[in-house]
Each structure stands twice: as C-alpha cells, then as structure tokens.
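In the form predicted alone, a lone chain appears below as structure tokens.
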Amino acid sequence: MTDTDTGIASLGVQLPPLAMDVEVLAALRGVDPAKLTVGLGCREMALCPEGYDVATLAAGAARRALARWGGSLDQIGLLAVGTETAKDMSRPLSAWLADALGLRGAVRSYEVKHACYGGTLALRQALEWRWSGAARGKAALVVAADVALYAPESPGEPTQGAGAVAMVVEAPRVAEVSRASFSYSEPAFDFWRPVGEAYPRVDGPLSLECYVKAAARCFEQLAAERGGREALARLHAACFHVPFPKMVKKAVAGVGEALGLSDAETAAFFEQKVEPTMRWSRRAGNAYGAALWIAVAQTLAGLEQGTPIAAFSYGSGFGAELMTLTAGPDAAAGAWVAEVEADLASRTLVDADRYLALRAAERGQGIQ
C-alpha cells in the first residue's frame, strides 16, 4: 500500500450519555412543541453530564475507530481535531486527546477551527498529507467533535447537540474520498462567538442565506464538472451539515433552483437521497463539526462497495466544501452502527429540572 492509496480506513462515533426531548424543552419555555418538531424538524438534543466534555467525546470516538482499524499508535503520524468547542485559547484539543490515548512522539498534532467546517478541513488536510507522500507510510487520526450550547431561552436552544466522529485516514476500507472537491467561501458574520463570551451570537436570517447560497454554489460546481443534473442522479445519497433538519431542506431547495430542477424533482431528491441520512442527526442535535460526519457514518453503513455519496460541509464565517465518497469493502458491515445504537439505547432522557441544573453547571465544567 502507498500513501496515494488513501481514504477512510476506520471510523468511530461517540454520542454523550444524556439527551432531552425537544417537546420537554418546549413545555419548559412555554413554546408550541410543533414549532420545534415540525418547524425545525428537531426531535432530541444530546447533552453532556457534568465532568463529560468535548475531550471525552473525542477520546471515545477515537478509541472506537482505532480498535476497528487494528493498527498501532506508532503508525499514526498526524493527529488533527476539528472543533469549535475550545478548552483553551492556546493548547489544542488534540493535546487532550493525545494524552487520553497515550499518543506521543513523531506526530504532527493540532486543532482546526472554522465553525462547523473544522472537522472537514482536518480530514481534507489529512488526505492531502497522505496523497502528497509527506506521510511516508504513516496514517492520520482525524476527529470532529463538538458540544453545541446556546444561551438559555435563545432561538438556537432547541437545536443544541453533541457528538464526535473519528476517522483513521489510511487505506480506503470504509470509504474512498475523491481528490476533487468543490469549495465556496465569503466573509460573513452569520454566527460567531467573541473571545470571553460563553455562547455564540447568531444572525438567523443571514445564517440561513449563507448556508443556502453555499450549498447552491458547491453543487453548481459539481454539476458543471460531472455532467449537470445527472451528477445528482448518480448519487445514492447526499449528506449535509445538519444545523437542524428543516435548514437542510431549505438548502436542498436552493440547490434544486440553482440546477434548474422542477419542484417535484427537488422534493424527490430530498425525500429519497437526503432525508434518510438524518435519522441519527435528529437524535443527536446539532453537533457542529461532527454533524455532517454523523450523517455520513449513518449513510455509509450497509452500502455495497463502490456506492457513491456526497458530503456537503458548511461552517459559519463562512466556508463550505462539497466532496464525494465511494463506499469501501468494510462499509457493508457497518461495524460502528452497533455502538451508536447502544449509545442511543442506553442514554438517559433528562427532565426539565435536570436540564436546568446542567445549564447552571456549565461554566464550572469549562463548556463554553
């Protein structure tokens, strides 16, 4: 095997042990639950208990990916963590992860920040490191991990979530990733968190506008290079970053308009190739950088080798990238599914009192 024989060799997903039904939140905040379940498309928000944070999530996902990969830590030459849930303004989250894993030595270790796009950038950097030959036979460990929290009673509160996805980048056993990708960016203040502030600021209408525009521009590039609207027809599925499911539906509408699809064609594309990818997302909530990759992990599981899917990543600020993946020989077994289903089955659904206690304890946990 050479460095150019590269893709996702193994992956692991970790969800935290608590969650809250958004209808419970609606009752707590005095809101019509249909605004959350129908208007936003949300179902549950994953939550972290006290003492359990983004580093815990990252380590859990990484251990699962490494155990299935079968290689040893001395074969890892790059560790990159994409996150916007910083534990420190200088020390990278990768240092906490390396400490948890016992990973040290001749390893390039760092953190990538670009809102919800950071995990994708970390993956692309790892792939390009391998493709370039700079890896000299080593593998990379990439983790997208975040805990999404908004100010209590803010519009974003129902979309909260948490999760981590880890990927070993080496032989394309789980998925091959196309070298060609399609990017788009513009500077914007659609979502940001100034230094020293505990919660993000969001310009909701602008955020939606940027997200829809980015999706349209990236899919236009895909169509221009790969045969127009037929490029969509060849995809088994299209995974999107999931701030909340209805936002994805609006983005798909923008893509359909940009590519000249009829309303019926756009609706069919969403219902057949996008909606099914968000089953785990509805139960995890917005896991920021991990949100897209939770959808990708769900979608790859069970696919026959050679099946193509798309993955659209968006991060506020704003930057976006669309790539295509092809299922590898290990995708059909979907070994990571049992772990996710166990996480979902074993977690505790919290009531309003427990939720309020968790929110009161946030600053003490260092979740900001």
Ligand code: CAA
Contents of the next structure:
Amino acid sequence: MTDTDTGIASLGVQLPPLAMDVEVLAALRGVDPAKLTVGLGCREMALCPEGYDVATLAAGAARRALARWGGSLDQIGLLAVGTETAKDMSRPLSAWLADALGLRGAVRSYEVKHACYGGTLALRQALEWRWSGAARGKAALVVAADVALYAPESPGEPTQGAGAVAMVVEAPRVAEVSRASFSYSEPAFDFWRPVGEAYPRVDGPLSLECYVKAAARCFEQLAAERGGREALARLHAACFHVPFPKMVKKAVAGVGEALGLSDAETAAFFEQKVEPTMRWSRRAGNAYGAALWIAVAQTLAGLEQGTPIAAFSYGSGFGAELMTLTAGPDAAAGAWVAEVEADLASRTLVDADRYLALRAAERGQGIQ
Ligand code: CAA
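What about the form predicted together with acetoacetyl-coenzyme A, after the form predicted alone?
Now the full complex is given, and it begins with the chain already shown.
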C-alpha cells in the first residue's frame, strides 16, 4: 500500500442547533463586549439543547461522511472517536456511535483521549493502520467530537462551543495526508478535568504559553525538513486548533519569531493564510478536538487538487502535531459546505434567559 492509496475519502461536519452571540454573554456577565469580540476574537458559541449531546453530534457528522463516501458499513474495520467529552469512564464513545450507526462485527472500535488532540491522534492511527497494511483494504471511520463547557462565570466561558467532524479514511478523494508529521509534547497542567468534575480547570496564561511553544517547536521541525521558511510560502493555508482566534494569532507570532520572520512577514502570513481558515470557527466556538478539523474542512472546500495546506493540532497536557494535507479531486466541489451552511442558517440564537436555563439543566443532569 502506498501513500496515494490512503487519505481522507469523505468528510462530514455537524454543528448543534443552538448558539449564543458572545455579546449577549458579555451583557449577562457585565463585561465589555469588545473584550470578547476584539480581545479574544470570538463571535458566537455553539450550544447543545437538552437531550442533544456529544454522541448526537458524532452520529450526525458520521452519517454525513458515510452518505457521501458511498461505501457500506461492512467495509469499515476501524472506528475511532477522539473526544474529551466522555460519557463514561470505561465505555468508549465509539460504542454509542456504533449503536447509532448499526455498526458491529469485525471492527476495532475505541475512544482516544488527549484533550483537543484526541481526534487528530485517532486520524493518525487510522492512517497508519492503513499504511501498515493491517487494514487489509478496509476503511476507517474517525470522528472528532466535543462539547466545550466551562464553569459558569469562569474566564473560559466565552470560549465555549461544540461540533463534530467525521472522516472516512480510505482513498484520498478529499485529501492526502503527509506520512511525515511533526510532534512536540511536554507534561503540563495547563488545562485538565479531574475525575468526577464536570468542568475543566484551566490555567489560561499557562495554556497560552504551552500552545505557542508547541506551535513554534512543530513549525521549526517542518521548516528544518522542508527548506526553511520557504515551507510556509509553499502552503496555500495553515489551519490551527482554535480555542479562540486571538490565541491562534499569538501562536502565529511565536512561529514567525521561531522561523526568523519579520513582523510584517508574520502579519502577512496570518492575514493571508491563517485568518481566512477561521470563518466557521468563529461561528462554532471552541469545539475542542473538532476545532482544528472544522477549520480544515472549511479550508479544503473549493481547493484545486494538489493544493497544500498545513494542520496544527494541540491538546492540553500537552501534546501537539503538525502535518500537511493536499487537496484531493473531491475537495473542489466541497460537498460538505452546504450542510454546514444549513446548520448555521437553521440554528437558534439563544438569549440570556435560555442560556441560563440550559446551564441550570446541566446541573439537573448531575453536573455539579
Ligand atoms: N476591549 C478590547 N480588548 C480587551 C478589553 C476591551 N475592553 N479588555 C480586555 N481585552 C483584551 C486583553 O488585552 C487581552 O488581550 P491580549 O491577550 O492580546 O493582551 C484579551 O482581551 C483577554 O483579556 P484577559 O487576558 O484579561 O482575559 P481573561 O483573564 O478573562 O482570560 C483567557 C482570557 C485566559 C483566554 C480565558 O478566556 C480562558 O481561560 N480561556 C480558556 C483557556 C483556553 O482556551 N486555553 C486554551 C487551551 S487549548 C484548549 O483548547 C484546551 C484543550 O486542549 C482542551
């Protein structure tokens, strides 16, 4: 099996049916809206109604990816779900997904956890399973799905969100993914959720420091192996994990410094190749493990075959990985765009009262 036999064959994105404008949250919490819109770069955060959870999101994305793929369930030999929105300490989220899809039999089915990096790890494992020959021609279904909720009134609250991206890994019709990737990890308590606690604990400034460092170390490796700063010039776009857009801007500044770019060169790289990838992210908010792949899905749509982009994944704790993708023949049509636009057009923007009721219902479901 060669690299060209394997890649992203099909993808599907699912956003939930509710969202909130961060300016409504600003008014509710008594903060200057410009802090959220300008200071953090946020616009809206996706929210799930009662009874709609991470499994609903994962199943929605998976159904969309599978319908476009055209293959049958018995051709799937691996199902991997990356999430940090665990429904259970033991039973994998993939079991809920398999149940919803009617997928059973000769399938390796499991969940991957590494904060916002889990979905990327699941994708890399699926690719490597195919490249190794162990797949024996079978396809993998990979889903990154999360619902990001912070404690009410905490600093992270404006950076909530939700979403799922599903990818069938088989022939590279949507994108080829580079076999080489560039990883960096370092143990840290920047963002974590102790067992039994409903909301994450976050050291916001440390998480920023870790994220910027990880991006710089990964892009340094890419540059060292692929012709220095020219490696950036060859990219059509660079997608990042998007906790909130300002954080991405800070990471790009760190990358520019590490690669010896002038301030003007870094600003141009951000404006031309990074900022345009975050259009859907500003509507979804931080979808944790799905956040990077939402940006990748938006960016791949409409690209001519062979166009290269980068994808930088970060998960607190912390681990990061940078890879490149090249658009496949189905990218230009971007068939998944209509579904995302329909999700965005049909969703309800909640007011402060509905938001507070949703948060109270969380507590009613056993969340402290
Ligand atoms: N107008 C314009 N800008 C304003 C403003 C105003 N009135 N008031 C403040 N600002 C600016 C500030 O200057 C600051 O900008 P700079 O950083 O560029 O200086 C920005 O708004 C934020 O201000 P603060 O730092 O004072 O905000 P804060 O203390 O409320 O916290 C935060 C911000 C730390 C990012 C907080 O939102 C947070 O903790 N978020 C969650 C942490 C997070 O997402 N970490 C990412 C980890 S990666 C991840 O996604 C986790 C994972 O792996 C699961």
